[in-house]
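In structure tokens, one chain follows: the form predicted on its own.
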Amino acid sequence: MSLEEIIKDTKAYYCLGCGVCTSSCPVARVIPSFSPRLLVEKALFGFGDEIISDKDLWSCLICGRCASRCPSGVDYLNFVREMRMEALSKGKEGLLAHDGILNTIMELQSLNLKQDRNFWITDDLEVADAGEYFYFVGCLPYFDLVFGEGGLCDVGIRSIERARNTVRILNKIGIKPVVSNNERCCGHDLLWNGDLEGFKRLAELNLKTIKESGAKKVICVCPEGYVTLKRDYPRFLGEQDIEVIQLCQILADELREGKLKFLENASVDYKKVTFHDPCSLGRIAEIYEEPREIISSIPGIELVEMERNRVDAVCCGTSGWVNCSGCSKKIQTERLKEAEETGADALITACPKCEIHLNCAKYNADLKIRIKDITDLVAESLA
């Protein structure tokens, strides 16, 4: 796509130069030289080559704070994605975190290779090869390799147990989901890092797998997987005959109908908690109340809000495993301190990446607040 087409497609020409995007940006608060407004202005003045050579192009967190506040409706997120595609086509990319292992795993999955990704399924879990519901596991089977015990960057993560807990919860509400060994990474990071062709290969493989299972409803736990399947698959591959659902939506519905019940005094370790809105779940998907309904319904738990919540929530500090730096750690540490200031025992989130990034910051700072995923909290609290 040419620079002129990118400007037209993302409505960048509506930019007023007001600077609301830059003043809203968590990266700009830490790196004064970073400015969403400046990148757009460079495009408007024809400096496309300067943008794709600018390392700041890869510092954007794709968190959506700028887009949610822009008075002109500039689609800044897609502006960044398209410019990254242009940069990647010319051999320029961001600095890959964790020695690039996660990006390599995604690229390998985009090839039609055999996998052994269902190793985590234990005898107590009821899963199917075909059926109405497809549980899209995403990258959980691979995260422990990097962030779990003995991993490249051990921050105490147990993502595999989250996959098991998801199936346990679904079984509890009467769903025996399809879990496929042929599933791949959703492709979110490849897409937003500029690799459109790699993303499309992953999407096509996943859609083929879902179609062959006979499933009509796809359940996602990861917010990035949810928005990718629900929004980006139709955008780039056409409308699909599937309904994509986020786990919190199902659980909130079950709660309202009285079908999901929790133990009395279920929580012994967590008396007061606060909720961190993941960017993809909140600003992108606009799912704010369902996770709060779920947490507030667990007996013995008090939910308190951080100063910045819902649409104003701050990102966990890293996107796409690219340009994870001291800037990321400052953003993460600031968010954890904000959580501690509420007096909460724990910060609850609903995104595996948020849990990873915030735990990483906690391991490198003198912070006491515990970090818990909502899926694990629900599984431990079920009657």
Partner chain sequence: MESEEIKIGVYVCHCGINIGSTVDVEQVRDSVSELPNVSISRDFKYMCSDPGQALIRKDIEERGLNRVVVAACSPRMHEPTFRKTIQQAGLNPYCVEIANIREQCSWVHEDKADATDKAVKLVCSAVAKASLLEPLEEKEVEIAPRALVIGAGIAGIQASLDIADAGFQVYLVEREPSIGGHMAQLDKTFPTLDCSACIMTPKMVEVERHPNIELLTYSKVIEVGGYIGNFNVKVKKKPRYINMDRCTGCGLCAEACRLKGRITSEFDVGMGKRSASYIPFPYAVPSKYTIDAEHCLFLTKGKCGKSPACKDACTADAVEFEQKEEIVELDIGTIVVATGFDLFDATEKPEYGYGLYDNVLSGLEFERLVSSSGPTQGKIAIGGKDPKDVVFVQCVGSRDKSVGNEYCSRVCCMYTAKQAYLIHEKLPDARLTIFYIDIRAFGKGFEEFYDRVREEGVRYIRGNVSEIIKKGDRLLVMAEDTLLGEPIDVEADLVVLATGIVPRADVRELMNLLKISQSPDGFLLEAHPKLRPVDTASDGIYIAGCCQGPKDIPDTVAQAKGAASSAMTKMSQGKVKVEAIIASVDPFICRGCGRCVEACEYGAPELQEAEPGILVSEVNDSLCKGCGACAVACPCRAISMKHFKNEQIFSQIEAVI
Given for the second form:
Amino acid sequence: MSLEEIIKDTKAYYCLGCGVCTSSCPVARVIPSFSPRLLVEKALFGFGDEIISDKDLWSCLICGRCASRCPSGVDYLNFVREMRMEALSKGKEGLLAHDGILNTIMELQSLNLKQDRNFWITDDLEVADAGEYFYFVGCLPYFDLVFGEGGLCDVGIRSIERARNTVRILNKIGIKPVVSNNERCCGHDLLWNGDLEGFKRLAELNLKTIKESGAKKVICVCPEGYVTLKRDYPRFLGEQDIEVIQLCQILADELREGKLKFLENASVDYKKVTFHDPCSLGRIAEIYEEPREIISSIPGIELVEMERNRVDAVCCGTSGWVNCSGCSKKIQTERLKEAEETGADALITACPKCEIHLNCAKYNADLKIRIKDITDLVAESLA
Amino acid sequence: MESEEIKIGVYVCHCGINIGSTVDVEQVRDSVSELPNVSISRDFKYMCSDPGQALIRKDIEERGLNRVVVAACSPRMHEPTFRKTIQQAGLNPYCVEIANIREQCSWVHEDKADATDKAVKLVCSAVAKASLLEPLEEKEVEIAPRALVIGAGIAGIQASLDIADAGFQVYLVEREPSIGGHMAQLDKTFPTLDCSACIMTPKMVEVERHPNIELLTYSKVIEVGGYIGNFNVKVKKKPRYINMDRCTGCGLCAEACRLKGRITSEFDVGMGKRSASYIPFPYAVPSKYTIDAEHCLFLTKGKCGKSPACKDACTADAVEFEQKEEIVELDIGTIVVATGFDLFDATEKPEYGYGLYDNVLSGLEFERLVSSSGPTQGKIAIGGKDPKDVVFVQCVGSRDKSVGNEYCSRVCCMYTAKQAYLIHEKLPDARLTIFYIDIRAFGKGFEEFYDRVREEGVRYIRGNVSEIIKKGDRLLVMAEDTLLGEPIDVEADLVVLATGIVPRADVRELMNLLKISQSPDGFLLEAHPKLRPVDTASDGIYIAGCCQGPKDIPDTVAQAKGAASSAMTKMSQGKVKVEAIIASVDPFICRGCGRCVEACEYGAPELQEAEPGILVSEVNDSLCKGCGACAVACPCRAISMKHFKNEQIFSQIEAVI
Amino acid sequence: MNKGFEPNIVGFACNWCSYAGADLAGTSRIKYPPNIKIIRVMCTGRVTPAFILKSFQNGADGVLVAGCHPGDCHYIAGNLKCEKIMDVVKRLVGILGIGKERLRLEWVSASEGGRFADVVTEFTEQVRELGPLSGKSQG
Ligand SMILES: Cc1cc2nc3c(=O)[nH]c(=O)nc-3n(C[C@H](O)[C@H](O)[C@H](O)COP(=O)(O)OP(=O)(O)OC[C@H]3O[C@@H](n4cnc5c(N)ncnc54)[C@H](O)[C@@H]3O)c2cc1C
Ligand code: SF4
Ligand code: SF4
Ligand code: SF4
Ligand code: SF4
Ligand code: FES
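Alongside the form predicted on its own that was just displayed, please also present the structure of the form predicted together with the partner chain.
Full complex below, order starting with the chain above.
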């Protein structure tokens, strides 16, 4: 894509130079030289080369705070994505955290390898090879090996319990989902890191797998997977005959219909909690109230809000495993402190990556607040 | 920098026919000539020869090459050579990369096509890395001309004297009130039977008088920071409650002490008694008294009669109860560790009755018993009578997996022979029996001494004692005579256990302090068991004597001289080169998680508070050894491992496949 | 493929033991298959999981990591750290479908030239048996 095309595609020419984006940006608060406004202006002045050699191009979190407030509707996220594509084509990339293994794991999934990713399915879980619902597990099995106990970068989590709990919940409400060993990474990070081709390879493989299972509905738990399947698959691969649903939506429906029941005084461990909106679930997918409804209806739990919530929520500090740094840590620490200030004893999130990054920030830091995933919380509270 | 255009010269060596006969050198030369950044590729008969090196230098000068790839023998062979070559031509020595096409190609493969193919890939890989090589800086740090010696047994004493004689300042830290260590407790020494005190006292006095030695007794090293050349050391001096300048060593205080004869003497290993104000042994250095705060009535109860008896007795007005502990800070260039050993605690082998029967002694107790300066003035009497039968049991706590000591203590065979001989000298009629598994008489004069002892009629029985029980007022020692293959019981009035040498109980504390390691036997670990026996993994820290492993006095002294010489060599160089291939942290990327600190064996990375609440790791160049473990542990790639950066290795991976 | 399958093997060897052991195999003229290409690192403790995954991604059919025997690491315990990491990486390549058998960790000392050659020969055969990794190497 030429610079002109990028400007056109993302309506960057509408930029008023007002700076709302920069002052909304959590990265700019930590790295003063980082400015979404300047990046757009540089493009308008034709300094495309400068943008693509700037390593801060990779510091943007794709959190969408800027775009959600931009008075001119500049599509900043796609502006960054397309600039990254350009940079990548010139052999420039961001600094990949964990020496890039997570990104390599994604790329390796587009090869024709027979994975063994379903090792976590235990006998008590009811899953199928074909059926109406497809549970899109995402990268949980890989996250578990990298960030789980004894993993390469142990941050003290158990991602794989998320998958088990999801199936447990679905079984409880009468769904026996398809779980496929052929599922691949959704491609979110490749897409937003500028590797459109890699993204498409993964997307095609996933669509083929889903279709082969006969499923018409795909249930996602990971918000990034959700927005990728729902929004980006159609955008880059054409309309698909599948419905993509986020687990919170199903759960909220079931709750409203009284089909989902929690134990009396279900929560003993958590009394007062606060909810951290993952960027993709909140600002991107605009699913704000469902998780709150779910949490509030668990007996024994009080939900309190952080200062910055819903559309104003702040990112968990890292995205796409790129340019994770001291800046990310500051954003994370600040977010966790904000949660502590509510007096909550746990921060509830709904994204496996938020869970990882925020727990990572707790490593050797003096932060007491616990981090809990909403799916785990629900599964543990079910009657 | 990024703007600099990379120009690589590739030189493929025939190594006579060593490479040329299995690898088609010309083909290798031609297949890499078109690679990106390669500006010239050549082949030559012997690259390491003078003309070969001259060729490289000429190309650097004439063609402006800034990176060089030599495809030849192993980098372990000639990397230093070629580093020098390019340095002579004005390049940074780290701008050369070697492709090993001899040891790892032409010499191990037969098929010429295959070997050539592999050689090409190895050269491609080297070119890929060379394109990304960065000049590295070789830094130097100054070495303070001051040594710290920890422990003043014979090892520490000898090391201190050598270093001080060479003109360097020495701080000798000893935790007991006197220097001397275990050797001071011995009576006579095998195999020559010199009196231990006679050969040791002059050295101890010399230490005290030496203008370059500052003696810090009754002291402990509590903190060691920094690195070779610049260790920052803190030493805690315990209060002696006696003014060292005023005390004349007359001993009136000890005579007067209300606890006189009521406190167990450590030096006499429980065989004798002392006062609360004491000097460990008559020829102690310094010859000054110490008031033992653990027992002294005034210091424990706040009251000693109407007024402290020692204070009243001292005519030099040296007793000072108001003394406080003192912290001394030192800037040190090198450190010698000579903390010695602990004696094996024979109660760990309850079947021997040690601690239960008064007439079962440890080897060291016997040394005190037989010593003319000991509690009995050298008289060996059991229950007031001369023992008629004495049994010695060897290998107590050594070569014994049941107590976790697999190793041989190396001195017990000989000290047992010596002790038997000493009894024989004093009580010629006593019947002496030694139980042994093997006799290890490996040292100079040892076998001869062993023969001499046997000639005096000492009975050696091959077999390990299983049990010692009481029989009337005597002891019954039970074993199997393995040479005859029959059980044997021997009655004894006195049993001496040849208790072995074990690591100091507090060795871990010392290891943490100095960041050095221990070997599986628990003693301090040398850098190489054969070639670097006095060095440790930490530069500038050396080990000597029994802290490194059991040994006798001659070996201890030899090792002490070795350690002293290593320390002196470094200090006389005045400077050390710091490893250039080290880790470095990008402070903006670092998340301050401390995983690098956990990964590093050398304490090189340290978390610093960059702004309030923000931690950032910093690698100490002088401590880093360049292993790369921290770079692997770092989650966000804040650490780059110079010369083995991720990008460099990724590019090699791509090129080699 | 007419000619039999020739696996592509990347080796990571530590400078102090295994790289020296490989050199010794050379000096002793012990033959082994040419499929392995060694990349030198100072210590196996430097081998980050990404080196392994990148090797497979670039088309390696097998990866061998070789370091000092436990207790002999030049940097005290780099090899043990590596062993811990490799256990996880093996599981990782297992679930990725690459297969644990394609990744090997071996201890080879500087004096074990013969053993180095044996390990390489045996591993090359093992990978040959496994066939090509259906990644990039298939073309
Ligand atoms: C019973 C017996 C008999 C022996 N007989 C003979 C013999 O006849 N001939 C012979 O050649 N060898 C003999 N040996 C061996 C001999 O004792 C040793 O070789 C020698 O004492 C070792 O000296 P060293 O300086 O290494 O240790 P040590 O003598 O143990 O000295 C170490 C010193 O360091 C001090 N120290 C320890 N830790 C610290 C610390 N953290 N801070 C400050 N100071 C510290 C100690 O107080 C001590 O003064 C015998 C050994 C034993 C057990
Ligand atoms: S998307 Fe988020 S991180 Fe990126 S520029 Fe906008 S506000 Fe900043
Ligand atoms: S915040 Fe996330 S990306 Fe960054 S180091 Fe931690 S786990 Fe890795
Ligand atoms: S490279 Fe090794 S020695 Fe250097 S700081 Fe890192 S872990 Fe420590
Ligand atoms: S491991 Fe990396 S991020 Fe963590 S403190 Fe060390 S350098 Fe910083
Ligand atoms: S140096 Fe060989 S494994 Fe560490």
